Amino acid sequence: MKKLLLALGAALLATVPAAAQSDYPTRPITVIVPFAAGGPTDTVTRIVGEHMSRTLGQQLVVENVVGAGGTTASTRAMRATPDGYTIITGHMGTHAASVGLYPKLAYDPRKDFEPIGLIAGTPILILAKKDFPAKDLKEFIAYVKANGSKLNEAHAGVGSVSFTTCLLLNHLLGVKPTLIPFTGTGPSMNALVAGQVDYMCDQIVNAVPQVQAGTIKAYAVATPQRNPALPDVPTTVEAGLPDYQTSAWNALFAPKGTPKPILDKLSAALDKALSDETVRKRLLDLGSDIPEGKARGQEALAAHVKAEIDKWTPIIKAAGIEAK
């Protein structure tokens, strides 16, 4: 009898989360963005989040949590209750480069998160303030090599996409500029526009309006083909730096242990958003690469995270940089 009562009690307890899963979501969902408002990760999150809110019937509320190259926010998300009401937009910095940069990283992107889906890829631009002396990438390379120690490079914090991708650029050029950290890509872009820093590497999502307005210079896009959002900007292959090929990405993750039915609802809502013509136009106008088909799924994102960690860890180790 005692065993029967225990079994009945366990069965009753088990029905509670199951019911919660089937009704999910019944309240707003917090989406943690690991950087300041106005940056590329924040922008793409808000674009897809607006559509996902309509699909799910509950608002996706963006919460910007800055610090330590996005790892502060990622640690917070990892420790959140795995019930689908706290998720995070991770990216190349928080869920790949962080493994090589932080010896005491509080989380493992491969083990401590459940993948929901890739939002978009974001090509990287080599950018400079509008009065930077070089007129093209070849002149930029020559000038930076000659004046590297005197120049200031902006980034959104150690471990951020802007930091990591310029780390690769500086490594290829053999230069060590003064690195100026900001609380996000938005503030670092503002500093570039104001001429307070000399150059930076940034996701195209954050730079299209400024490049089009002529408030900053774009020397090249680090992808094999030109980007439709900035068709006049040459590729690094065309412009003379073929070894510099890199693209960032943003994706949704949930804490480890989030039930599969909840993950599937979130993945389906993201997939529907990425298929919506208005959402697609907004992302494409910013220069984003939208994943298609199976590239959007949970399994594809898990494989992508592993591949990105394998790619960036040796690059970071070779540069001899560690974040504290």
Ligand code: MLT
Second form
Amino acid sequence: MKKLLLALGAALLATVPAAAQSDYPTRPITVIVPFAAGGPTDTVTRIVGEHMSRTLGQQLVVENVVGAGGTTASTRAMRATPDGYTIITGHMGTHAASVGLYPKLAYDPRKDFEPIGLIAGTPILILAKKDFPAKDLKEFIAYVKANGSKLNEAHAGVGSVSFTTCLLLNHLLGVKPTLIPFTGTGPSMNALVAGQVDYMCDQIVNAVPQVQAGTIKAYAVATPQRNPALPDVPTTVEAGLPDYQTSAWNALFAPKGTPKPILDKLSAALDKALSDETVRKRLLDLGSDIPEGKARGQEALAAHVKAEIDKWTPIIKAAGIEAK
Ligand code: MLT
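Next up, the form predicted together with this ligand. The previous block was the form predicted alone.
Let's see the whole complex now, leading with the same chain.
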């Protein structure tokens, strides 16, 4: 009898998750954005999140959780209940560069998360305040080399894309500016527009409106080709810094152990969003690279995270930077 009751109990336990999986989602889903509202990660999350909400029939509710270059939020997401109701938008900083930047990082992006899918690739721009005394990248390089330690560089915390990509730039130029941390490149963009900081490296999706409005300067885009959203901004190759080639990406992750049927629903909703003309136009107008075909989905993201960790870890070690 006891064995029968145990078997029945186990069977009941097993059926509940299956029932929950097939009905998922039955309530709003929290999407943690590890940076302040208004920045690139927040922007791309809200663009696809609106469409995914319609597909899934439940609201994806963005929750901005800031701190430690996005690693605070990522640690919280890792520890969330793996039921599909808490997911996170991670990126090249939180789910790749942070492995090299934080020797005691509380999570391993390769093991502690379930990949859902890439949202968008986000090329990096070298940006400066409007009255920065350089008319092109060559003059910017000369000025930064001559005044490095007197200049203020904005970033979104150790572990962020802006921190990591300007770490690479500063290493190439051999300069050590004063680093000014913000809770995201939304707030740091405000400081750049206000002339309170001198320069920063940021994802193009955060800079297109400001560059088009002329409230900041964009010296170059760090990709082999110019970006259609900012066709007048030269590439770093054209502008004289060919070694500075870097791009970022934002992607959706769930905590380890989230059931596969739930992950599949989330991946399918993301895929549908990325194929929607309105969503695509909004992402492309901000300079994003939209993943197509095999670049979408869980396996592609898992492979991309591993490749990016393998890429950035030696770069960060060579720069001799470690978060305390
Ligand atoms: C943001 O959304 O603020 C950025 O992704 C922060 C960063 O990584 O630079």
